[in-house]
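Coming up is one lone chain in structure tokens, specifically the form predicted on its own.
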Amino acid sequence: MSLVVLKLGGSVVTDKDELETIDKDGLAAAADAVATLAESGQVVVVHGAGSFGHPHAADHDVSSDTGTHDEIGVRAIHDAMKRLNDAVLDALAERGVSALPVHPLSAGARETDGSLSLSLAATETMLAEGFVPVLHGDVIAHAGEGATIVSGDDLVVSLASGLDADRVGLCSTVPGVLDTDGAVIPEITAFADAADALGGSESTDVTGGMAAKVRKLLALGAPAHVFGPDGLSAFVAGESPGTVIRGE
């Protein structure tokens, strides 16, 4: 049975400019896509933080590089992500998807060098028992730093490599990785292919934006598709929308 890891960007399922606000149409379309994928194979879903996690992380000055030992800040970020995760789970349940949460704060940690150690035991067992695990960007214990942010993109890399995924998809609000003229770059095999065009997200984002996404996917060493909401149906159908990133 094929395994798909699908990342739903926070900008797809939330209104990133309105605090803790779900994009109902975006979430509905994403949930429809997951339901279709789940009918024919195994699926692991990862969703971003959007207007739930990012503002709280910014308020407490926490990022993927800057940590905190303030448990109140850690809980504020994590609790916001659990609220968003609940909304995603509810949308999937409405479509008959047997989705269950996997919270990274309790499933992994970062080493002193920043490398991510993510236990896959719960995810693997859920998949074997017919469930759809749903992970999310989160705050995570970090040796020597207290707690830092783990992005959905980091999770995708760990999941896809650790579970030997057959396909990887990352859906955001842009149709792919864009060049300096605003056109989709069809394929990236090295960071230099798109270095001139890559920049950060316009909304508050503590995980590094598109440049960080491309670097992480190149490190995956397997093809990954970056596409917009309009490309969801094509990805579900087995096509290759947006940009294909192939690490060499």
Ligand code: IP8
The other form holds:
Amino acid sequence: MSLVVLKLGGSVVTDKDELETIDKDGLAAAADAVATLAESGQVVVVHGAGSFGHPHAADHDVSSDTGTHDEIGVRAIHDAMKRLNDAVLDALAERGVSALPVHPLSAGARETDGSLSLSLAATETMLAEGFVPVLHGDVIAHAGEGATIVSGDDLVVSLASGLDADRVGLCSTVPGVLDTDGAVIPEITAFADAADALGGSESTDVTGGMAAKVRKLLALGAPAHVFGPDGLSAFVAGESPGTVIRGE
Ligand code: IP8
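Any chance you could show the form predicted together with the ligand after that form predicted on its own?
The complete assembly is shown below, putting the previous chain first.
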């Protein structure tokens, strides 16, 4: 059975300008897409933080490389993400999708060099039992730092490689990887294809992290599609909306 890992960006399922507010239309469209995917194969969903996790992370001065040992702050960020995760699970349940949460805070950790180690046991067993696991960007224990932020994108890379996914989808508010004229680059098979747009081959994080993201996605065995909300139904139909990133 084919396995799809789908990331729903925080800006797709939440209203980024209003604290802890769901974007109802965005979430409904995303949940419809997951329901369709789940009819024909296995799906793992990962969602971002949007107006749930990010404001709390900023309040407590926590980022992917600045950690905290303050458990109150860690819990504030994690609890906000659990509230968003509940809303995503509810939207899926309304569509008859048997979805269950997997909270990265309790399923993984970062090593001192920042690399992520995520246990796949819960996710794999849920899939085998017919559930749709739903993970999310989170706070996570980080050796030497206390706890730091793990983004949904990092989770997607770990899940797609660890579970040997067949396809990966990253749905955010950008319609794909954009070239310097703002046009969507249809296919990237090597970093050089997008180096100009991403700020050159030495760059790791210039366009909102897109360069680093493209590098990680090129290293996957599965094609990764980067698209906007308008591309969701095409992705579900097996088409290639936005940019496909396919390492060779
Ligand atoms: O929205 C960030 O996840 P992202 C997670 O996927 C938190 O970058 C808790 C801010």
